[in-house]
Each structure stands twice: as structure tokens, then as C-alpha cells.
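For reference, the chain that follows is the form predicted alone, supplied as C-alpha cells.
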Amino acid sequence: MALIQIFIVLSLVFLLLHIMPGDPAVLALGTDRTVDPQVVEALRHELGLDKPILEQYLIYIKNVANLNFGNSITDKVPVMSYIAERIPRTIELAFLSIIVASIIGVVLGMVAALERKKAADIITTSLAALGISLPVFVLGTLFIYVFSFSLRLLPAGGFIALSKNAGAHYARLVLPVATLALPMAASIARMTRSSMLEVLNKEFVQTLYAKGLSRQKVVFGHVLRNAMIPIVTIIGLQFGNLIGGTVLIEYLFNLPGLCSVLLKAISYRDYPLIQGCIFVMSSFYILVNMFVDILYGALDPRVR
């Protein structure tokens, strides 16, 4: 099913790219109206854009099966080498963000569920509602203003390779990670709270207390594990979304990741680069969801 989904996504991408206005050959040569039409036609022939759509599609699918996306139209660089250079930066940002979001979200959700209708619950649910309501570009701009320009504690953005300076590398990731993690933590906290409240109301929980088990053993040994499937589901979906959802953050914090490349490729109708980027992003999203489905069986014997 995962392979079928990837095939459908790739087919839709091919169709949508050819529906979009704008000729890649013209855009690659520049917007100057004096460009020789023969030069444009020569480039279209080189790119295979003068062939029938069906023939282009069959060639495209064959090349994808061999992980061959050709060269970028604008930069003449192999697409896969372009992606291989940029994707680790996007994955690092997404991975750090989901770890921070999961820890904060699960802890706050547990506290809210165990302290239902008390001050901790009200504060947590209020913060979660605020976190979900704030768009990431607003939150990111606010963080830059407060922590970079006002307090001068953290750099406003940019990228330094880990091999050159590890401290500076991670310092530049603090604000982007916080910007992505906080709204996700709010969603995870709400899901954790509702899922744990549902389990806490089950009869078996009262039986465990009646047998003399401590609250700590009941919560961590039984309640949390039974509540994990919805929590794991939302974490998996959030992680999958991050790979394609960091466009604004990479742009705002000037991070040279895969999403910023995709944005540039779309503006220039760089078909090979767009197809390569979306292939990687969609495959990652689908495979993450497949992993979550498999993880259900490890968490719940009833699923197995």
C-alpha cells in the first residue's frame, strides 16, 4: 500500500506540474523577451518537453524507478546530489523538533489529566489552546525579536556546519526548533490529556488501585501504555508533516534545507528538482505512517 501511495503521489505531481502555467525552458533562460525562440525550442528538446505527455510520463516513471531524476534545469546539478546535501538539514530540524514537542506534550498532557479541573489542568489546557492558535511564522518572528534583537541571547538564523562549530550549529537551531516544537507540543498535550482521561475512567484502573498498586505503577505501568496509541498516532502525523512543513521556518531563519530548495524550484518550474523533492518528502511521510502502524502492534497486544 505504501508503494501504491507513492506511485499515486508521483503521478499527481507530474500532472499538476504540466497544468501549471509557465514554460521551464523560458524561465531557465531568463524573462528577457528577446530570447531567441530557436534557443527555447532547443532547450525544450534537450529537456524532453517537446515529446507527447504520455511519453514524458512513461519516461518519468521509469527514471523514478531507477531513482534517476536527472539534473536541475536552473543549476545543472544532479537532483539526487542536491537532495542528499539538503535533506539531512531538514531531517535534523524535524527530528529535534518532534523530540522536544513529544517530551513537553506528553508530560503536560499527563499532568493535566492527573490534575483534572485543578489549576495545573486549567493552565495546561489554556497554554495548549494558545500554542495551537499561534501560526509558526508569528511565533518565529516573535522569538527572533525577543531572543535575538532585544535580549541578544541567540542568533536570528543562518547555518553553520556541525563539523566546523558544533556549538554555533546548535545555537542556530534553538529558535527554529522551539518555533516548530511548541505548537506541536500543544496538540500532543491535548491528545495525551484526552486519551489518558478516557483510560483513567476504565473499570480496570479502579481494580488496580483496589489491589494495592501505587499511583505511580498504575499510571506508568498501565494507564499510559493503554493511552499511547492515539498519542503515537498524532506524533507520527506531526513528524511526517514536518518534512514538508518547514518551508516557512527555513525561509524565516535562513536555513538551507530541502524545503527552501523546493520553493525555489517551484518558482522556476524546475521539473526534475520539484519531482525529486516531492518524491523524498512524500516517501518519508508515507513510510513514517507505515512505521506508526507497525508500532501499534508493539504497544498493544490486541493489535497483534
Given for the second form:
Amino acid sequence: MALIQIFIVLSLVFLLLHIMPGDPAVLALGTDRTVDPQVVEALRHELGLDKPILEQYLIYIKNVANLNFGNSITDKVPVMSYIAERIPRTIELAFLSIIVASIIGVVLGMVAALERKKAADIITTSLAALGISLPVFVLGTLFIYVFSFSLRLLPAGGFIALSKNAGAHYARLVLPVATLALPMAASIARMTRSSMLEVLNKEFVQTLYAKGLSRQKVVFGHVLRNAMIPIVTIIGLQFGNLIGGTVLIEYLFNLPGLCSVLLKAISYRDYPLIQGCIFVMSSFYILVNMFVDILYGALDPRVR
Amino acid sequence: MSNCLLEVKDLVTAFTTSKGPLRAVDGVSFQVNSGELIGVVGESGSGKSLTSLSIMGLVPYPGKVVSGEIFFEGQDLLKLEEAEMVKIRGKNIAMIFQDSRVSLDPVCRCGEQIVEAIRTHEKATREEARERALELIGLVGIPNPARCVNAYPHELSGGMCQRIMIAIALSCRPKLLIADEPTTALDVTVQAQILELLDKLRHDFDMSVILITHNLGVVAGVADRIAVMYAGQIMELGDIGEILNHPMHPYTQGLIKSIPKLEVSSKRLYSISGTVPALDKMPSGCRFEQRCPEAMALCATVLPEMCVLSDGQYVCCHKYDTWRSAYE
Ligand SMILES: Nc1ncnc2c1ncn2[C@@H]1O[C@H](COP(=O)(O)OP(=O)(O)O)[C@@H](O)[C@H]1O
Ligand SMILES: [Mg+2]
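Form predicted alone already given; the form predicted together with its partner chain follows:
Every component of the complex follows; first up is the chain already shown.
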């Protein structure tokens, strides 16, 4: 199933790139008008762009199956090594953000559901509304302004390898992770709250109390698990989107991740690089969805 | 009485609303003796569930017990802290509910739900508890208990789920079992089986049962005594045989007439005309007055008092004002 999805995505990418106007070979050689047509022709041949489109497509599919995306047009580095270098940074950012967002979101949402009609609920819901409505780049800029320029607590961005200096590595991740996590935490909190409230009103909760269970045991032993499916869904959706959704953040915080590669690839019409990036991103998205489906089954016997 | 297990005295349970407190249970008093099965009968909305939830200390928000006393083995449950009530719920007083399929945790195996009930109140290892759960499942008449422990509620029928509910309720050998419409959601044949089971188990386990139903026919065969409730109050209380043969209250008479009988199924089923008055529109007089075929002028304005007809027979109706008041 997941393989078919990936195949469809790749075919669409191929089609789209070939429909778009503009010759990649010309672009790759620079915008200089005086480019020798013979040189362009040589490059087109090297890239296989002079072959019929169907043949190009078949070659493309065969290469992808072998995880071979060829070399980047612009600097001749193999696409896969390019991606392999950059993707750990994006994945680290995505994982940290989703973990932070999930913890904050679920905890806040639970507090709001259990302390219904009280101050905690009002604070959480209004925070959540704010977090959802604020665009990430506004939030990111605000964070940089407050924590880097005004308070001088954290670096505004950049990248230092973990092996070089772990402290500095993570210090540079705090702001981007916070920027990404906050709006996600807000939606997760909202979903957690409404899902918990729904489950708390179900009849089996009364049975649990009638058995003599304490409130904590009812909430943590039963209600949370029953409320989990919509929460897992929204976390999965956000995580799937995150791998492509970090573009602005990587840009804003000057992080050399996958998204910066993609931006560069698009502006130079670097076919192999674009295809590689999209392959990785869509595979990630599809894998996350597959994992969420498996989780559903584990969480709810009725789904199995 | 010496063998009185539970005594509810003048219980008032109300919902706080913008229109002020609405008394859904209004001055209910009755007692349950050891080993007896008492039926609580009345149309929906007469406050039967709320009465039982008041006993359990589980009245849903924004409801609240306003006044009264509930003595269980001589101890007023209403004076207990939540931490103490938790030790009584499920252990000394257990409760089962109407729709058993939604009353079990859908993501938790049936056996596990029984094990949890046992381990909440007793120091038993997981294995001991599992063994007892298996035993209980057999006891409530489920064929193939070994399969059932590992089943999820959605894999079982409504009747089987209700048996699991009963197994959970019995897990700590309670002294009192409150069954709130335990058969309403079930087929007629399954209904009869569950009632039979409850009747058998109360003897085996030597426990008292409060059996709540809107269908007088359900309790007719199994109850020792019944309390007839209407609009938050008890209208008639006493021995089941006595009430079935000589119903005194016009409401009870109406309920008896509306019991479906197999032989006359061709005729239209009798039902008392009108509906239970809304909580915010309770009349100041007798609450049944608007629907009562025998209403008198007095009924519209003055709330009748509970009268003692004979030992243990009570009725709340102006027709019997000449009898001695229950409070004298
Ligand atoms: N959450 C609630 N808020 C307001 N009124 C309620 C609520 N729950 C029950 N009631 C009212 O309390 C009355 C008694 O309800 P209940 O005890 O469930 O009746 P029964 O079990 O006899 O059908 C009904 O009039 C019902 O409308
Ligand atoms: Mg009810």
C-alpha cells in the first residue's frame, strides 16, 4: 500500500517537472544569454533530457527503485549523499518538535478537560487559540527578537554539529523547536481536551467509579487510552507535515537542513535533487501515516 | 428493624440550574433489609437512577445531594469523605447499569475489567485475580469462560456484557447490589435469564438487591417488596404480593394495568395518559394530580403525606388521609 502511494507521488513529480516551462540545462549553465548551444546540447544528453519522455520516465522509475537519483545538476554531487548529509538535521528538528508539542499538548489538554470551568481551562483554551492563529514566522521572529536580541539568552540560529559541541548544538535548536512546537501543541491540546471530555461523559466511566476506582485510576487507566485515537491522529498528521513544514523555520533560523536543499533545487530547476527531496519527504509522510494506522489497531480493538 | 442493611431517610437530590435548584429526588425514604430484593418502579424520569447514584455517591455534576441521610450498616454515607466512599463502592455496594455494552470499557478485555475490580479492593496477585475472574465468569452463566476473559466487550452480545457487569459487581462479594434497569436494553428471553440469574445469585451470595425498572412486570416475579416512584417521590411502598393484589395508589393501579400480558396482546396496551411533569414545573400539590383519574380538589394544592396502611405498607395519597400518618 505504502509502496503504491510512493510510486504515485513520484510519477506526479516527474510529470509536473516536465510540464513546467524552462530548460533545466540552460538554467544549470547560468542565466548568461551567450551560452553555447552545443554545450547545452551536451548537458541535455548527459542528463538524458534528449530522450523521449516515456523512456525518461522508465529510466527514472528504475533508478528510484535502486535509490539512485543521479547527480545534482548544479554541483555534480550525488543527490543521495546530499540528502544523507542534510536530512538528519531536519529529522532531528522534526522529532524534537513533535515530542515537545505532544507532551505539552497532551498535558495541557488533560488539565483543561479535568479542570473544566476553572481558570486552568480558560487559560489553556485561549493559549491554544492564540497558538493556532499565529503564523510560525511571526512566532519565530518574535522569539528571536525576545530571546536572542533583547534577553540575549539563546542564539538566533545557525548550526553546530552534535559531535563538535553538544551544548551549542542543542542551544541552537531551542528556538526553532519552540517555534514549531507551540502551534502544534496548541492543536494537540485542543484535541486532547475535547476528546477527553467526550470520553469522560461516556457511560463506562460511571461503571469504573462504581467499581471503586479513584479519579486518577479512572483517568490514567482508562479515559486517556480511550481518548487517544483522535489525539494520535492529529499528532501523526502534524508530524507528517513537519518534514516539509520546516522550510520557513530552517530559513528563519539558518539551519542547513533538507528544506534549504529543496529551496535551492527548485530555484535552479535541479531535477534530480528535487526528485530526491520529494521522494524522501513523501516516503516520510507515508511511513508516518502507516505507523499511525498500526497505532490505531493497538489502541482500539474495534479497529483491528 | 434489626436486619436493616440500608436506610435512606428523606433524601433530596437536586440539580443546580439558572432557575435555581431543581429537586429530581424529593424526600425519598425507604429501607433495604439483609438478603431482600426490593424493586424500585416508576416511569422514566421519576428519579430512580438519581436515587441509586445518590446512594453510590456518584450524582453527576451539576446534581448534588441536598439533604437527607443514607445509613449503610449504621454509617451515614453522606458524611463520608470521597477517600472513604471509594473503599465502599464496588466492595460493599456494587452497581450495574442499563446498557451493559456501553458500560464496559471498550478497549479493555473483559477479564481484565474483573481483575481490576478485584485488585482495587483486595490484595491479590494478578494470577489469583485472574483465576477468580474466570470462576466468576462461569458463575454468571457464561459458556466457555476461558474464551470470554480475553474477549473485548464489542465481541460479546448485550446479554453476555450484562453478565460480565454482574461478574464485576460480584467480584468483591458486595452486601448490596444496585441494578439500574439491568434488562431494559435486552431481548425478552435474555431479560428473563438475567433476572433469574440475579435472583439466584442474591441467595448464593446472601446479598440485598435494589432492582430498578420502569416495567412493573419485570420485578413482579422476583421482588420481595417494591417502592413505586413518581416525579422524585415514593408513592407506594410495601410487600410485592400485597401491592400487586391490592394497589392502593391510583398511580400504582395505572402501572399494573399497563403491564403487557401475553394473552391479550391483540388489545392496545394500556398506558397512563400524560407525562411526568418537568422538574421546573412541579405542582405544589400531589405530583400525580394532573394525571390522576381520582383527583380531588385537595390534591391540586396540598402535598399528601405518607400514610401507614398496615405493617410495612405505605401509600402517599389523599384518598387515605384518614389513615395514620407515617410520621406519627
Ligand atoms: N444532568 C442532568 N441535568 C438536569 N436534569 C437531570 C440530569 N440528569 C437527570 N435529570 C433529571 O432528573 C430527573 C430524574 O432522572 P433519573 O433519575 O434519571 O430518572 P429515572 O432513572 O427514573 O428515569 C429527570 O427529570 C431528569 O430529567
Ligand atoms: Mg434511569
